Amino acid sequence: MYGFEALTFNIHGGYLEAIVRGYRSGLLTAADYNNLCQCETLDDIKMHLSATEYGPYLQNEPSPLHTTTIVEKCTLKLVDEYKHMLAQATEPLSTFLEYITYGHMIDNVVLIVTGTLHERDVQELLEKCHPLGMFDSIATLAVAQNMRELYRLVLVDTPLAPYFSECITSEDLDDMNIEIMRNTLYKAYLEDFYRFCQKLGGATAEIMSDLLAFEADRRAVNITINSIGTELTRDDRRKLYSNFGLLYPYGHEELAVCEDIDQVRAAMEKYPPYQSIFSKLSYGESQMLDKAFYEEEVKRLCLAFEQQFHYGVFFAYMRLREQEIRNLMWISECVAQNQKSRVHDSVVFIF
């Protein structure tokens, strides 16, 4: 149900909504991607990007360029824009913007813990962390031996603390436990974000419910496919699914018992929005599933900009910019490795 947000939204949110819509107009277009796909070297990519909003971030980079440098600088632009918006935001928008970064925090925690398990250098791992998910005590994650220590020593003072209540065990950390921890944290985070958006009400609740439900369903499918053939039991699998979304609860019951990709497909084709995604794939194929989900997500994120007076545009913009950085990383890697024939395989056009 829409409230009277049109009357009062612009008092606090009008300036920032205008800013984010301005940022959105700077996203790369299909013409830009077509030009980037024609590039022969990374310097050609840099030259083309110099005419876009990434120009100032790349102009002082010396040759030869590396893919990591391009991705790093493009991410830096996203971080600068995010910090500008956060500095200008008032409640409840500032809390909403902070929620957007919690996913990166979870990824960073998992990256550091997994890297430490495999005896990688902490400094090297910190450089790989996403800058939006950094927090003060992140470097000390390396000392934890199990979930309980991880929580007690480090995470109790971070925004992720409430999400850890479900996955504190005394078991030693290994690859399987870490993956379960990542998915349990994500489940708690998505449910919390969903509740927060419902509390905001109005257009924000309506649009964000759709976007978060899609994210929850995509994670449910990915968890199912990745756990086929592992020792994860059906009950454990079901516990990792979020308690909302189009698939909740009956779709989750079906996914929990799936034994191969075709059974997942059969369960998903009962839901019209996902039927169109799976119809693009041939039977037994899951490699192109990620791209199909990304394309559907981009379509939904672009629709968020069709309405005004809601916070969904901030979430949509951050996600679209992250997708753009993934596209640039893929194109740069294909050019650097001389695999131009595969350059269109993973590029998701935004407009």
Second form
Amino acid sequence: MYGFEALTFNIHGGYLEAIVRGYRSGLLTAADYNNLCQCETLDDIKMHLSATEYGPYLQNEPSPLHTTTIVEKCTLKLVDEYKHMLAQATEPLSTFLEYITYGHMIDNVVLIVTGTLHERDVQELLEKCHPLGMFDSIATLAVAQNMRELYRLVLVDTPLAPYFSECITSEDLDDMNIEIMRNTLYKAYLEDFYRFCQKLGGATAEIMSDLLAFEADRRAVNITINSIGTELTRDDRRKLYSNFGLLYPYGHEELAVCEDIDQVRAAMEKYPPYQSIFSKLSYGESQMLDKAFYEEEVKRLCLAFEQQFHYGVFFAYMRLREQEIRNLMWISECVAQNQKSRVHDSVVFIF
Amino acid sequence: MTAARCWPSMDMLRSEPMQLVQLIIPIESAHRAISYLGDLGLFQFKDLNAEKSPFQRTYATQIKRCGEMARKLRFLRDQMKRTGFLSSSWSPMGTNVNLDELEVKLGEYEAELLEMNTNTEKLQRSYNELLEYKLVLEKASQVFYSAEHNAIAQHREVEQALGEGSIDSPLLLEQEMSSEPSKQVKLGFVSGLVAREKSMTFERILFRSTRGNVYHRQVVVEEPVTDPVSGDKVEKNVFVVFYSGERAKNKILKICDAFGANRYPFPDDIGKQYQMITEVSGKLSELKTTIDIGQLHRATLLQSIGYEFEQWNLLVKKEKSIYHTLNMLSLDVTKKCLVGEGWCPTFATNQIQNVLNRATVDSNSQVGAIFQVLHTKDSPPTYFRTNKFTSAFQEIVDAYGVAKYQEANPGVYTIVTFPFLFAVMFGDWGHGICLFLATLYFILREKKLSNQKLGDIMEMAFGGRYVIMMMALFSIYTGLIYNEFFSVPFELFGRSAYDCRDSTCREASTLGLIKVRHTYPFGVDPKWHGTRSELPFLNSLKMKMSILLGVVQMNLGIILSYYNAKFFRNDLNVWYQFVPQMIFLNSLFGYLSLLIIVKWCTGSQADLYHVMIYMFLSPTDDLGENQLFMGQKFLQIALLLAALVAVPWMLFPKPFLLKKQHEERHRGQAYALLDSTEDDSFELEEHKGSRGHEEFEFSEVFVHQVIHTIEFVLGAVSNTASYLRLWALSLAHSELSSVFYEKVLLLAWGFNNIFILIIGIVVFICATVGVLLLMETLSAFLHALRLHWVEFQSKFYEGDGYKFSPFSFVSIGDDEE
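Having seen the form predicted on its own, I'd like the form predicted together with its partner chain now, please.
Full complex below, order starting with the chain above.
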């Protein structure tokens, strides 16, 4: 029904789209970031944030603040907003909104499993989990010894269950195959999300496929860079790439055989959208790649708001807020550790 | 209140003359001066530090302190709320607390409360744990009992079966049974409590992780249990899990932890169980008394806080607002005084100076504050002094747009025209009286109601009580004219002018009626009611009346634009806007009004539609029987020509003249700048202010004028038509009320049955209140609003000003978060 969303979209989605656009206008602007970067103490940050939408969440915090408190409260705001939207949403928007959190779910699963492997306290690990990716039986993950148990005990009840079909092995868990599990799950998740968006059709499909393709490509590059010099075989590496995106399939072939960062760069520069990202980096450098990708992502997410009557705005808003929280965390850390010269290293301005 | 007396008399038409003022206050008396100004509430500070971020400003630390104190106060309020104290117990402003003292005090209180809370929390936690333990002991023993009971029963059954020697009984059974105790692995079990909503998944996970090698029983606990960890009331189940083997135990323990299920040991032995129960009960009562004592102590502390809480809260809010205001002032180069700029009404000059002097004296400052009027081209804020009666009407106007500085304020006329136009649509003196009584309640209990919190809708009705009162009074008046009282006609002003010719005449026709007396002295003759010609008569009357009212109100709007032009000395607007607009509107619709009046006076049968339509289509044709007066044809041709001339008159001259003026001014300014270099400070400021006017885009002005002209010309027609809503709504109102009266009340009456009558009366009252008094009021209100905002105010009102919002302590108390 492409082009006809205007007729029917507002029946179910209109209210929430208005809400999410309202939320978006509460995102911090470049002026806010400039002010925040000038802060001397965490109290200054709190004071500045109290004039923004974070105000009510921070106002009851007693004075010696910690970075974690700020981040926690800011995340709480995002979670509250998300829950509000989810409570108001009808199908298929509610499914769409749930899809957004699966990524966090995967991260949480991996976090807990790795944590238990290194014999950390479960309660402590639970506090570190992203609240959006929580599910009922998450704490039980600690019981599992291998993938099969993991799946059979806990994950079979969660929405992640279908993604597990590719990585059920009886091997004991170790760092390497947890990481492989994460990427396999993520691959399956992205593909599923992509299919779901295609099914929705219309502007949602158009915009979301672009955003998800970018996500998939970024993950492919990251997997490649992180797996250079490890025992992961080319075929295994190839298997972790999602089966869509701009790089699929020829780019993946090239990435699969890359042995160092410059080869990755050569493979990527064939794609005009990524050329600009890599052209900002000097040869042999991969440190700033994350930031460059984040900047590109933010740019794309902002563009999602230019169109109306699609679900991409919800995805974009959640991602932008998360980016904002990352920014706040970085700024607060820099301020707390007196490293103000490094403030601009990792902050991605949104507007 | 002494200040109120020295204010000059009310002047609502033009907003108060304002002045931009510079205050130079020595730093030692600044705080006091601002606080006094806040008490006075007539000074609006300009933010001179807009480019600085909040924490770079001079008083950032103080604001942080205030924020911290506000947080502590919120904490205290939270604590009080939780214990059930209301902080509304107003204390007389007895002890004068100083901010520093208060800070220390608040800190102490907070620390004390926090300590108490942690103590009680610990106690409470163990208390709750014991409670849970007790529950487990009670419920789990049930499980065991029933199991034992079943086992015995089963055993007996088996024995019985064996005794009978049935062939069905398994042969190996006895063997199995006997070998049980020796072979049996000791079964371990875990008992505890799990939240009910999690119990299903809990059971499932247990089953899965042990591959079904557990025996799991749950017993529902009826009342919600306080969870020891979170302190919330949760519905829980008692569970008992039997397992075998050490690995299974580990797994189960892990799962219990993961689900937040609290485990409690359960003794096998019944004697031990009883012992445990008594032990736990004893501990519980002990803990209970300790907790009670703690609570009592806490309550007295909170009570003592509660006495002074409001006062502290107000103080902190005041201080915070003072520091916020101080932050708007810029620090002098010498760092010894603060410079502030802001707007104040001219009449308040003396008051402000007095206040500043008082601040200087009170704070023993050597240097007085300086009060200096600045000249500026910035447009000042709009400030109308309203009282409780006029403020609601002014709100109606402000909701559309705040008046430009000193622009003619439609609010003055709205006070009368708004309720009147409402009443034209709502004319029924019975309904009017109901409405009046309702607002009378609000007005009589004004003092009491204004102090308490009302609901959303009530708040609105209460805020507009005087508007509603005026509307009610006017609808009583129009109701008398329409002669409607719940759609029943009354012969209030003497007897009807008409009567039957003879005894045979039926009620439903006017044909049999003849005029026997003088015309009914006031309003519509009651005999019209219910006749076949009632509607045509009332329609014609109300329609014509609507047009008359509309033309009068629109003319008033245009005349106000004349007063605006005169006030701002803008001759262009007088000659090229006001005059042609007057000509255009009156040559068409003024003429129509004239025809209506002539027709009413002479009783002519002329068809006014025909006259108006053919005035445009064929102005030269003879009017025939539609002629109302001599020379009408020539007058019509003249008026038509005048209207035609007025359109280009409105359109063309103004933009060209504006352009010419601009060019002249520009040339003049270029010369003036050269020779006025000596007093450049003043000149520069003026220059800065006037920069906004310098850009002159001819095309833009012209397009604007085209739009304005088209809007007016089309608007003249559509706005006049729009006033017909007065007729339409009034018709709807009277028809609805007559339907309710005739089809409900009279119908019910006709049955001669008391029950039906009661039902009829109830339905009638509900319909009257719900539909006529509430919904109709709302719709007539909205239509009156529209007529004012669109039809009336578009003729003259710019409404692009901004409101005067002085720094005042009065508004601080109200904003609750």
